[in-house]
Amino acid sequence: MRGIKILGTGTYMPDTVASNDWFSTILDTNDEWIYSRTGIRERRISEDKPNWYMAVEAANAAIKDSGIDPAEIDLVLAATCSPDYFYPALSCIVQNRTGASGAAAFDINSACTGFINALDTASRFLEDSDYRNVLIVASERLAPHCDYTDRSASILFGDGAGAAVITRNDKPMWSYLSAKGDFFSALWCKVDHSRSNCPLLKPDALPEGLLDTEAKTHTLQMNGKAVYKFAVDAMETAVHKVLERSGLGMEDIDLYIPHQANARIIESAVKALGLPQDKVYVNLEKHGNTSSACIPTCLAELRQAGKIQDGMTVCLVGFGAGLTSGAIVFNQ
């Protein structure tokens, strides 16, 4: 049975808070119009602390909270779409921080999808007898990769970690997993390979359809409306479709944990679906999008408020670049 448990969670928030109002000394914008489009008044951003540096504070705080010791860690899995280093992977930093020197360690990327991903891989591991821990750290430093000259994008992304360490369970768990690459013009950041001094390198070819100018070298692009359309759609499909696998109903699910994209995105799906407002966790309001970190920060932040217990069916669903989405649900 491919059952999960959390043993332990943990969370980096950098200290600099970039609040609405800071956004309007250098945009033209204000707090009324961020917060009613967006559900944000503030999201972190780390000046000077690399994405590894928020990974690491993280993990050592979800193996603190586990009470398990390090060298017990099976698995490192680091989910991150904007990480320090092509390589190596920042799991094996992450393996090398924290302690966890027996671990196999890999990442994946599959931008603000990529908590749900990793704990579906993490599950599959955990059915062979091989594997007992598995340390998930999902870390974004989303800062750079923004343009803030733009205040459709910049105003959403802010910077962040969580982790959990989680072990096998006899209860079920279930998932439901998608990729649309057909849409995927609609969220990327190319990478800038400029710099090489290589004589032999000519532009790169691109994708049809991806237009590509110097002001879109080095940051995220994003087309609004084309990612609100599939972020609704993308939600309310992956909670039919898991909740479908289980044969669990809404009404069944204890807790909902949405992807904290844009307050809009998570009101509409929440309707569609008719969920109670009380069964949904929403954290926006002072973090922000911290694409794959937003999941477990909620998760991090539920379990120390004590509001995830033993015995709890939690729905986990994300949608992120790709397009990718997916959901999770199990029994704590």
Ligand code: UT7
The other form holds:
Amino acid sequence: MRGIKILGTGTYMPDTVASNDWFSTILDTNDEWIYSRTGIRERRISEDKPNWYMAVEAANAAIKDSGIDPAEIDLVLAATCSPDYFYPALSCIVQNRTGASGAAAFDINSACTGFINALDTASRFLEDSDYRNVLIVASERLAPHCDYTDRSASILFGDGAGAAVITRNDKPMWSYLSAKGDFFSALWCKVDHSRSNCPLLKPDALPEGLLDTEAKTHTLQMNGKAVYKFAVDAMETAVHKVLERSGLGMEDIDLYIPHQANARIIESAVKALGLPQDKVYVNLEKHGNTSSACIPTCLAELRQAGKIQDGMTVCLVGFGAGLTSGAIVFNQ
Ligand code: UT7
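Would you mind giving the form predicted in complex with ligand UT7, to go alongside the form predicted on its own above?
Now the complete complex, all chains and molecules, led by this one.
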């Protein structure tokens, strides 16, 4: 049996608020356009705290909330697409700073679908009796990767971290994971190799479909319309597929937690699926899109408000660069 139970959750949000009005001081945009097209009013930007710092804060909060000893954590998974270091893995820094010294650790990068893929991975480890508890942390510092001259992309993203400690449950869970590499060029951020001092290096060959320039290297590039279209369809498909696997109906789900990319994407998918709006949790007005951190941040907020209780059936659904998508249904 592959069930999971959330023992604790935690979150970290940087202090600095970047409001829509602030964006209107640096770009040709305004609160009315941003809010009506995205549902976002503000997001946080980490001015000086690195990604690992945010991840560790969220992870320690989740461990405290779980009530377990860090020594009882057997695996640390970090989901991120904006690490501070190529290596070591973010999860190794988290392992060090949380005292989970007996745990294995590795990272998962599937951008905004990161927490879904990490939770699915964790559940498969927990099927093995050697693994008692898994710490999952999803943390993103996207500000250094965003192009703040690009008004259609930079206004969407925020920094932050969310974490969860999970253990085995004797109730079932189901998942559906997908990747459509055909669409990799819809959302990408290229590593900057231009600072190498190797005299033999020439400019990188790029996969067909990517048009790189020096200005674009190391900044997030997005075809907003293509991602939007994919996202609505991916959310619908992932929910249908996971429910089909579970044998449950839409009405059997107590709570839906979608990836927080754009309120219009969520509304369109919710309408197409025929979900009751009051079962769908949305918090992007305050945080924007924090990529992999969106879903665990929602989980932490709901848990803190006492809205996730034992016995509830929860559906998580996400999508992101890759283009990847997936959904998980679990019974808490
Ligand atoms: O985790 C996944 C991450 N990515 C996403 O979820 C992105 C999904 N896509 C979207 O959310 C939307 O496509 C955007 C919010 C990026 C753009 O919204 P849209 O309704 O698709 O706008 P558009 O691209 O069709 O642009 C409409 C107009 C354009 O002006 P013209 O050409 O009609 O004169 C844009 O230049 O809106 C303009 N525009 C803006 N105007 C004011 C684009 N961004 C802005 C802005 N402020 N921030």
